[in-house]
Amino acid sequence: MLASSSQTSQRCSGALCDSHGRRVQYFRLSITDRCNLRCLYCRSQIQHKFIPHPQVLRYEEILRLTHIMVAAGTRKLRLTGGEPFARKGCDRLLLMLRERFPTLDLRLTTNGTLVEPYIPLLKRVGVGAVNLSLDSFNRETFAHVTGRDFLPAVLSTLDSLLSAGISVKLNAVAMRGINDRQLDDFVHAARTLPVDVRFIEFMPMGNGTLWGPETFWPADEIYRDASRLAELRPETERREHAGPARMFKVAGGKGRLGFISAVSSHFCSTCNRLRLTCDGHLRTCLFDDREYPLLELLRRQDCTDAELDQVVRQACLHKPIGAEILKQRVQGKAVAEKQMVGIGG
């Protein structure tokens, strides 16, 4: 249940809330849209052309922005791309966030191939998780996945992640035809190592992707068919700043299965976040085409922190329930326009 009008202005007084009663802490940033992948689920096979540098948000906006995002309630900040670590400066980045903002969860989201020779970086900073893309463990498929054939480098930088001591927790998108058949591998994962093992919905974001009925793997089978191979534990814990995956321990096993049913079964009414893409846009739904232009508000030197503040929060207002929109999306297209390359992971 969403709350109500008199629910959400008692809840959010001075915070930062949507017209449901959402409290939003959490801020994804993008900081590039370059990635040294070719992901099927990311990007359509059509020629990407790259956001001009220009264009792109500057390290000193992004603190600006977080420092007004913190102002306004945000706990938790993760670093997306593209990859990150494609854009040159990522550590420095890295470093004066820490510097600015000593209490911030801080995460990154990365596809593993760039960002082991930083792993120390990531711990002296204090980077609370990172999600790690993998999708197969079969090198031939995470090749034919991703465009790449890095299966071994992304899994050397797992093993160094882990030897840190820094939380992982692992992404899959789950795609029928494409890894349906390597359940045992992720299973195995998530049995002999600490990591989370999350299986994602493949989402109908942005058309000539791979998307299609064929390819969807819903949550709901993909749990049906883990349970066969592992006793799998509902977790009753909610841990501070959880996701939207439905979570279980395997027992006898160090790590846990997780399942985000971004498309068949919703998790709006607990949606904390906010998006921003590298092009400064913000987007308070990843359903939602709508995006609220910063990068010109931000570059003018008469705007000043609290009529950007102004902005976010009317934006926020305006945050929609993604669910309605994926509903009203015609069978067979995309729900947003945007591909995911272009929104941020």
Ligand code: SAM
Given for the second form:
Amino acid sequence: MLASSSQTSQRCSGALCDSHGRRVQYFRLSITDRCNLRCLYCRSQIQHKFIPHPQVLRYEEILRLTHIMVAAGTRKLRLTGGEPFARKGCDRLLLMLRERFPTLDLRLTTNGTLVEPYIPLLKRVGVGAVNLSLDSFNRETFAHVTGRDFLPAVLSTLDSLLSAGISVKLNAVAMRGINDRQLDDFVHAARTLPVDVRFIEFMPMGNGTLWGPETFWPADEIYRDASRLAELRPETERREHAGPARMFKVAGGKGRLGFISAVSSHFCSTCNRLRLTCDGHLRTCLFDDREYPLLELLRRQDCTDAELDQVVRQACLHKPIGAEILKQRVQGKAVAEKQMVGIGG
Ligand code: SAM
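Could you give the coordinates for the form predicted together with this ligand, as opposed to the form predicted alone above?
Let us now look at the entire complex, which starts with that chain.
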């Protein structure tokens, strides 16, 4: 249930809040739009033009913005991309973030192909959990989805993360005709490994997206079919840990299965996120192409932190309800022009 504006102003004085009463505490930061994979769902058929280096946020700019966000109530920061470790110095950035923000809940989303040498560092800086993209346990399908034959590398990273005692969420984008015949493998993983295996509904992002009725595999259907393979017990999470996934313990198993129904059943009322693209565009909703350019401001000599804070607050006030944008989507078209590789997921 969304709040009225008078309820909002009472509840949100000081903290970063939007006009629907949602408190924004989760900052997703894309540090690069470069990636060594070519995932079908992330980059559409239309060639993504990489952002030139001078337009990419420098690490000191990222630290300054993080400082502003933390002062405004950010509790959780996720580094994403592109592939975060495709950017030189990502390890250094993690160290600096930890040094400056000792209590920040630091997270990472990665394709797992470049991160393995840095696992001791992730442990050292206390990365709370790693979201590892893994859309198939079948080598051929993996290569088809990602454009690269890197499944063994990702499985090795998964193994090393678990051995290091780092909590792992496996993210699989559910695609009909691609990985829908492999539900057993995912259920098997959730049964035998201490991980969260989460299906994310394929979202129609970016012009030229492959999204359509023939590729969309809805969460309810996956849940129904998975329930035939294992007994799934619903889990209720403490509010502060609850993400958008509906989570189920696999009876008699080590892990959990989850379903993120970003398209079929929205969770906008609890959305607490802001996103920043690697070229400094603040995005208040995944589905909304309206962005607030911060890079120019950041690089203006006379721009103070207070001014930047005001811009973020104003942007936040206009954070929309993504489901309404999704509803207005013109049949056959993407919901947003930007591809996920340029946003960060
Ligand atoms: N390279 C990293 C990775 O592979 O996890 C981080 C970037 S990737 C854009 C972040 C997340 O976005 C991944 O978990 C991916 O599964 C998700 N994603 C990308 N495109 C998507 C789409 N069209 N629908 C649903 N999820 C998508």
